[in-house]
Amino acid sequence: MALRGVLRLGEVAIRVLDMAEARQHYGDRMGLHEVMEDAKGQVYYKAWDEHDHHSIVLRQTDRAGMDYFAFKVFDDATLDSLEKRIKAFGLAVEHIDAGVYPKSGRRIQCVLPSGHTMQLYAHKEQIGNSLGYRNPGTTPDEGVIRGFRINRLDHALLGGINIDENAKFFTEVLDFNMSEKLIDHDSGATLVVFLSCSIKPHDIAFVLQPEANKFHHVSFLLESAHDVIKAADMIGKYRIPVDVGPNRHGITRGATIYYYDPSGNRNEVFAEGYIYYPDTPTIVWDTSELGNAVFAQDNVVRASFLEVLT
């Protein structure tokens, strides 16, 4: 497979208020595998078809919102390498030893333009997805898929200053594509970006905000839009604060809906969307066209997307 450099999303970590109700909402209600707690408290899950420890990390503090996130890369040569590039685009580089991140090899981080913490990693603990490498089978033991139905970690959209800065950096250093972005419509300015490492339309994006290190929500991509509806149905059941309903993006094509944990970060459970090639053109929408951008079902813009972030 040609895929190389960055590979994926690999870990995001979210900050609540509460422990025990953000554990419910991430482990029983929508169904992530709680692996390990930490000496500090924190709390470490993962999606049943992800092969690595764990995908999301959660610390209990006194303001929602997210400490980092991390992209693991293919190999320590390609660690090594991208730390040059980096460095050359003019932001400073921490080393973090293999271990201090728990089942973690040796991180590399810095800050991006837009204020967030942004690390890279080449290795983590694999403890597989339950079926096993040798004649896996296709369905895992009733109960591995549970809650939500969620496949793994898919995206985040994050809020800042700066993005075309980030989105620079991204495709420079990183070798990721933009594969859409949206504009105003009469200014031509910038005002969200969307960033791809792989054959999916997103990996990361960022919309632009006043202030620096915002956070808009992280994504679990679910089978099909059909789990999104059955999600939605257990939102509606466990009294789970609604942001949009199951609707479908313009931008990405992906089934929708929008969820609050009960720390106020928001969630979003996605499916389905178009394959992304690098030689595909960048996609560009304008605020003509928000409300089909954004929510093509209804083309209605919910003030709330626009506004809450954490």
Contents of the next structure:
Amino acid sequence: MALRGVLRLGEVAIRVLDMAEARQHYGDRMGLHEVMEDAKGQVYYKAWDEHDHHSIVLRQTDRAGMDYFAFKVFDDATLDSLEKRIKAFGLAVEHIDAGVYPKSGRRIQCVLPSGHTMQLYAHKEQIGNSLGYRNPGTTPDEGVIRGFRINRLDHALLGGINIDENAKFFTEVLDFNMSEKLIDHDSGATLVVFLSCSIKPHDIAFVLQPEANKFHHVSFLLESAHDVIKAADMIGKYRIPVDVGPNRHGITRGATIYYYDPSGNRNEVFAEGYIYYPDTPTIVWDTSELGNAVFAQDNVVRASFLEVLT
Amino acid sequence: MRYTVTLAETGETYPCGETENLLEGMLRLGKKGIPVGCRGGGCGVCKIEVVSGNITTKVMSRDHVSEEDQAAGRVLACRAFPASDITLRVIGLMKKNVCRTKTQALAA
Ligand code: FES
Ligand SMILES: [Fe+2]
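Please give the corresponding structure for the form predicted in complex with the partner chain, as opposed to the form predicted on its own shown earlier.
Every chain and every other molecule in the complex is listed next, the one we just looked at coming first.
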């Protein structure tokens, strides 16, 4: 795999109940950079080491959760070929003109079997990571890396129905690979699927829920597990509600902390894990080792992990 | 002002300040009874019904609290603040998930 086709999770649009509180959380506390507010009052953020204009969009409304997520693909030809394959799979494809989403080229949109709205796009304005592209050096100016010291948006875990069908869609249509999955020990039913389009252990994951189109968390990459602990210090200092304190996932082996934004949407910052190649057999965990699969430092199952979603 | 919050089912009581939400007040004292989720009015697991007393509220997700709910005092404890002594009933539960029995058995 020379990395072509679907590149990465490029945009997650999160609903918030109070924009002032959300801005304090995502901007001042987490340290993402606010790059724009649009005419509708939606606020756009990027992490410092991303090159594209933004990766997080906040919209104030009367419900929490996620409006849509979007993957960036390699080029226009990829977008055209994926459109054909998505239609062949049986999903309806909607066209969105360039410029409808700010700083963004044309998009295609479909609703997944799990109920989530997914978009694909090939172009978004690039504003860089502040270092430039010729003799950039290594270290941005003071204040560029700040807050939780987030390098980039990494992945999302979404809750929904028909997650086997979603896995089939991502692997057969979008050329993802299933790096890991969690199944029920007794019935063999799939509970969570972890899907990669890169050398990361996952770029997107889906957890089985009785309801379609639910949001479990959006996750951001930090430089080190030490930075996860430093983020946890800030989370405690600012009384940000914690779901699960610093731990390590068995699945993906990431060092993690889960916390909530002021509207109840779960966030994660994490570091480490392994490098994934698509010729690696899928790792299977079952619920007889659920604690270890999910939180491997204390092996404690948290009901909230499977039951608190927005 | 500090008020007394009573959980109708268990009789558990705790003091809660008027600027402290009903869930925070319970958690700060290490008490149990209202299910704890996101603490931001988004997930719905902390839903309660105010049986007696007055509350003020902050914005909470309409996915979990309809306008009729709110008018009838069925609100999210993490977004409700006491304006008098309160008696409440827990109606939110972490019971929606297909994996619940399994996770509970393993968590026990
Ligand atoms: S704990 Fe999630 S709504 Fe109150
Ligand atoms: Fe994650």
